[in-house]
Amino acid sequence: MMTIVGGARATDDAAVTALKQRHRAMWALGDYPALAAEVVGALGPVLVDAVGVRPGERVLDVAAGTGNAAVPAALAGGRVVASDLTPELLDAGRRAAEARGIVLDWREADAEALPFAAGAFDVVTSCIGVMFAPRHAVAAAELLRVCRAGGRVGLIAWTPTGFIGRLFATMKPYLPAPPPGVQPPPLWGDEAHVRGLLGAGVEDVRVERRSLTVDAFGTPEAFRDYFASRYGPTIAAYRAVADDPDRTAALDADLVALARDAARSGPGGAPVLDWEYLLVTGRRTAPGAS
């Protein structure tokens, strides 16, 4: 029997294209840019400081989002540019930054495949974005190849064992598999997969856990039906079952599970849920340095 290497290959990046497509639709779903302002939007500042963005640095945030490491960028003073796979984000970033007079360069871009010149930028950043590209190889070599030597990458990933990295694998079941080769995107929280992914192309590398607080959720219903009707991956994952009763069921009680096992008592006994992180920032090497 012959094997046909090169049309394996071309169902494979078709597999990958459908899914960027699908992920892109996932990210419209529902109302992202609330949850990002209402419950993340502390992380964007946390990565700007983290890497040091100076004034008239060029500065480019991969999967961006509505802007929450991009727009505390350039408040520092950089020359930002934001860059993501889903318009609708882009579109409520650029107008809420706006509304606040913040000027930057608002891009749709792959993150697999930046449309950026190698060394453009001083900085480069992704806050919990990059993560979910579906080849963690190909999108960690974007973002090194953009980078100028000497310049500074910064990262931050929701990890595995975590809040995020939990909810992702309690929604997995309910979910279609995805194609070979694509990887779960709380990996980017896994030290040793992250500096992998890196490898020789950051060195002075930090790597610190860190946890964002929530208490937004006065209880664990109220956590399920927000992220219900807001988070696109649990919107796709209720539409993937919409059809059975059974599983949608099954569903809503996972994630009540999930988030009253993961809570503790705050003040005055309101619940609280700490979200673990992976910060990760290193300064660029030379293309090609070992």
Ligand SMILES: C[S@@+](CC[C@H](N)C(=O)[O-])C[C@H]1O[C@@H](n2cnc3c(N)ncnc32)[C@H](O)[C@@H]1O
Contents of the next structure:
Amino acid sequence: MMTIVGGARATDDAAVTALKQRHRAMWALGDYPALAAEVVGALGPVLVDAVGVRPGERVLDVAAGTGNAAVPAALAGGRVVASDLTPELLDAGRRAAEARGIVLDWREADAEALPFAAGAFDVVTSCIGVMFAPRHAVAAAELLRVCRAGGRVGLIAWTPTGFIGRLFATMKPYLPAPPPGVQPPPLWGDEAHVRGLLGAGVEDVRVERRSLTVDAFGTPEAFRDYFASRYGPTIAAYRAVADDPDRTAALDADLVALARDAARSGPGGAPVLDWEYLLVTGRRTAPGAS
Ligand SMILES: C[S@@+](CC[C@H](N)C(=O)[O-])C[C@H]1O[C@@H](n2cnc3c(N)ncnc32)[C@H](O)[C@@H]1O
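What would the structure be for the form predicted in complex with the named molecule, rather than the form predicted alone?
Let's see the whole complex now, leading with the same chain.
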């Protein structure tokens, strides 16, 4: 495992460090590689298209997981580093990419302390990824630091009021409270919040609300069971109440109620979920401007 270096790491307090260790283990639970391939795989190409990766450009995908955005960026001709906190996901991504003959550099790294030089990349992306780093301002500053002046930044984040934002709100009462100063992930999908994070460090900012259409779950229970067995944060919520059958039953019911409430009727009456996200792109200003 490579050593993680960077200024922010040194200032982590013990609680934030411990939280990141739990996050690292949490994202390795279940089967996120399957979920990335079966449910959210369309988002990576959307982000790569929006940010416009050109052949030969140096691209960093932060919190890349198995390479949902990093792989299409490489297919577009980028020289791509896929970085993530969770080595198990990087390993799965590396194996899948190698099987397809796609070359990327897979690097273990905390989004709050990226082990790259200032201005090292032409394009910096994060697809439903950096939003999960605990300290938003620290992570945003790192994204901007490693992007050269005139380079592009592209982000996709679930919105607070969209389906996955509501999923996190639903799971929150079942999970231990985070340490003080840690902000909820879907805030990255709030336009004012993300504009504030990027500040003067990015110009020509474009923000768009879009939805991922999800028709993979035939019933609300199928959604619940899929997430309870594959999605690390949901598995963590179930583990937190594992000793309490009533709380477990309540979580079961809340997840089913969420999926039932959010579903619309699709072709042939099959249930469809629209998972709203924010797509943000912009051009990095000269560092002195931020
Ligand atoms: C929902 S997954 C998204 C993965 C991928 N970008 C995708 O679109 O499928 C969230 C990712 O954030 C990563 N992550 C969480 N906290 C992180 C941190 N502090 N630094 C870097 N990656 C982090 C997790 O390991 C996980 O791969």
